[in-house]
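A single chain, nothing else alongside it, follows as structure tokens in the form predicted on its own.
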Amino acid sequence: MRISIIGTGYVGLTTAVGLASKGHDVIGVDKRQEQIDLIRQGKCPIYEKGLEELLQKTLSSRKFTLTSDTSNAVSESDISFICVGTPQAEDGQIDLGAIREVAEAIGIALRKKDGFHAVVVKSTVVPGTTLDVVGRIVEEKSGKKAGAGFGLAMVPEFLREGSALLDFLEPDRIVVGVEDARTEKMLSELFRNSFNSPVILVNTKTAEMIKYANNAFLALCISFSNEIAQVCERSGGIDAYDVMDAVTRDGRITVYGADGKKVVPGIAKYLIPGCGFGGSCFPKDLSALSHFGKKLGIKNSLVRESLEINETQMRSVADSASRILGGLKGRAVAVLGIAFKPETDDVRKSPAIPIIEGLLKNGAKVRAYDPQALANIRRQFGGSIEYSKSASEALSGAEMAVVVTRWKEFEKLAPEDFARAMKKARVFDCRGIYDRHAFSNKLEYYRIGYREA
């Protein structure tokens, strides 16, 4: 099929490259000429495993081309996917500015185009946006009626940063929200011929809600684990990691494999204590869902509490470090891990940011290291912190190491590595990476969810 992808950010570029690799003719659209120029050179503007290599292949095969002309892209394609950002506005609600702008551009293009064209929203939007915002704008600008002159659909993305390309190429399910039979047929053909995954057909409002429910559930699991961790830590003598490990082995959570043995499911990864969730999705999506529910007269207390627990968890790290050291003024602290999760360079809403802010506020001298995200965090902190080229450089002479992101590189660090480099070997493990017993015998080891009785 001929497909235009409007927006070449995280979701748009992954979608474009993924569909092009499946043999479709894809046009990527972005109003930022510098973004287009970079991608045309085969350079990926984001770090995502395998994406740059596949980008180069699809560019070479001419299955993926780029333009800044939305009208031309729409005229040359059968389906347009809207993949622009929906950031959090100052009041916590969803900002639909980019969505409205693209809907207008598509509508103007469709006024000049003959034949049926499907408009698919892939950006995360609150229920009703596809119909009441995108649909109405396209109708107004095109002079055509949704369902007759053009199709309208909502296909949410479920991409995990760090494994986005794999998630796109091998999805566990594809949710398709449609309002008319012709669009349903087009999208069913597209996805069923390109992917070996179940296609869930619903209406557009249901598809929009599925995305929010999915993210809210995962975030709630994380916040639940962190509230349990707070109770364990304050009680003393209780290890929250042992608690949650036992909980995930409950027969209603674990599953049995073909060999009859219990297999811990993927949800268990979200039932582990840590320093909080971040990234471009969970924080803004929970905030948008909370405001959406409030408009409907629903309190959404669970969603709001999840956000509050998350903020408390992130900001508690600096306070704990200060308590352990007896004050942070003038103390050198190494922060290992800046990206909000491993295998990405994304620092949006990363727990590392409030952690570093708290350390600086208490007078610490912060040295930061991350395998991929240093350039991005430099824009945030400038010269107020030091930037190290390696973990050992960050640890050199430090009095505490705060391990924030679970990079494999950090998992390989042994107690001796910390002891050899640091002025005083103290490790604050925010992700439960290390064996508490192995580490505590050789240096001072602290982690979220545990305090000696």
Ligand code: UGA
The other form holds:
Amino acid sequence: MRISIIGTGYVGLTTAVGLASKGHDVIGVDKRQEQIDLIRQGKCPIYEKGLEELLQKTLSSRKFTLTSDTSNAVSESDISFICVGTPQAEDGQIDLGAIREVAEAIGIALRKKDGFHAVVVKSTVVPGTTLDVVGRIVEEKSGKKAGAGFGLAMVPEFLREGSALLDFLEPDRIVVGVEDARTEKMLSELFRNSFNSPVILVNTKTAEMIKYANNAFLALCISFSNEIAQVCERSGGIDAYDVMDAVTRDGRITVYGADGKKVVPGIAKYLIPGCGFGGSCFPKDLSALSHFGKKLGIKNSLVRESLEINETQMRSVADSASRILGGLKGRAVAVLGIAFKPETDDVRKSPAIPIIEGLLKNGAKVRAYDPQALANIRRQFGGSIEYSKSASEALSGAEMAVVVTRWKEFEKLAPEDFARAMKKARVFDCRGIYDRHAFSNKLEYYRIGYREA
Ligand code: UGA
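Please supply the corresponding structure for the form predicted in complex with the named molecule (the preceding block corresponds to the form predicted on its own).
And the full complex, kicking off with our chain again.
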């Protein structure tokens, strides 16, 4: 099939390369010429396992081409996927500026194009946006009717940063929101022929809601675990990790096979106490969903509470560090891990940001290290913190190590590694990486969700 993908960010580029690798003729569109030039050279603008290699393959087979001309891409394809960003606006709702711009360009292109064309929204948008915003604009600009002159659909994306390509190529399920039979047939064929995953057919508003409900559910699980961590910490003598581990083994969460062996469910990864969630999705999506609910008159919002718990959790780290050290003024603190999660260089809404801000506010001298994200965080903090080339450089002479992101190389650090490098070894583990007991006699070890009785 001939497919145009508008927007070559995280979702757009992965979708484009993924569909091209499955044999489709894909045209990637971006208005940023420098982004196109970079991708054309086979360089991946984001750090994502396997993506650059597959990009180069699909470019050399000519299955993937790029342009900045939306009109041309639309006229040369049968389906357009809208993959532009929907950033958080000042009031917490989503900014539809880019969506509107692309819908206009598609509409103008469709006015000149003969034949049926499907317009598919992949960006995360609140229920009703595909029909009421995208559909209306395309109708107005093209002079055609949705469902007759062109098709309208919403296909949310569930990929995770760090495993984006795999998530795209082997999705758990593909949700297809459609309004007319012709678009349903086109997209069902596309997805059923190219993927082995179940296709869930719904209307566009339901598809939009599924995306929000899915992310909100995952984030809620994290905030629930973090609330339990807050209670355990204040109470003293209760380890929140032991609590959540036992809760996760409930037979209604963990499934036990006939041989008694447990099958650890994916959701267990979201039931681990920590210093909070970040990234470009959870905070933004929860905020948009709570605003959407508020507009509908919903007063008590679990989603809003979950955002607040997250904020408290992130901000609590600097306070705990200050309490442990008896003040932070002039004290050297190493922050290990800046990316919002491992296997990515993305620092958007990373918990490391409020943590560093809190440490700086209390007068600490912060030295940061991350295997991938240092360049990105330098833009944020400039000369106000130091940047280290390795974990041991960051630890050297520090009075406390705050471990924020669960990178594999930090998991490998033994108590002796901290003891050797640091002035007075104190580890503050914000992800429950280390065995509390292994540390006890060798150096001071503190962990989110636990305080001595
Ligand atoms: C998330 C969803 O998992 C994807 O399904 C979705 O497609 C994507 O958002 C999106 O809407 O685009 P992602 O933001 O890449 O994906 O990251 P996750 O792996 O889900 O982690 C999100 C955040 O939660 C990270 O900051 C992570 O450190 C944090 N987290 C995760 C915790 O704090 N505790 C946990 O137990 C698990």
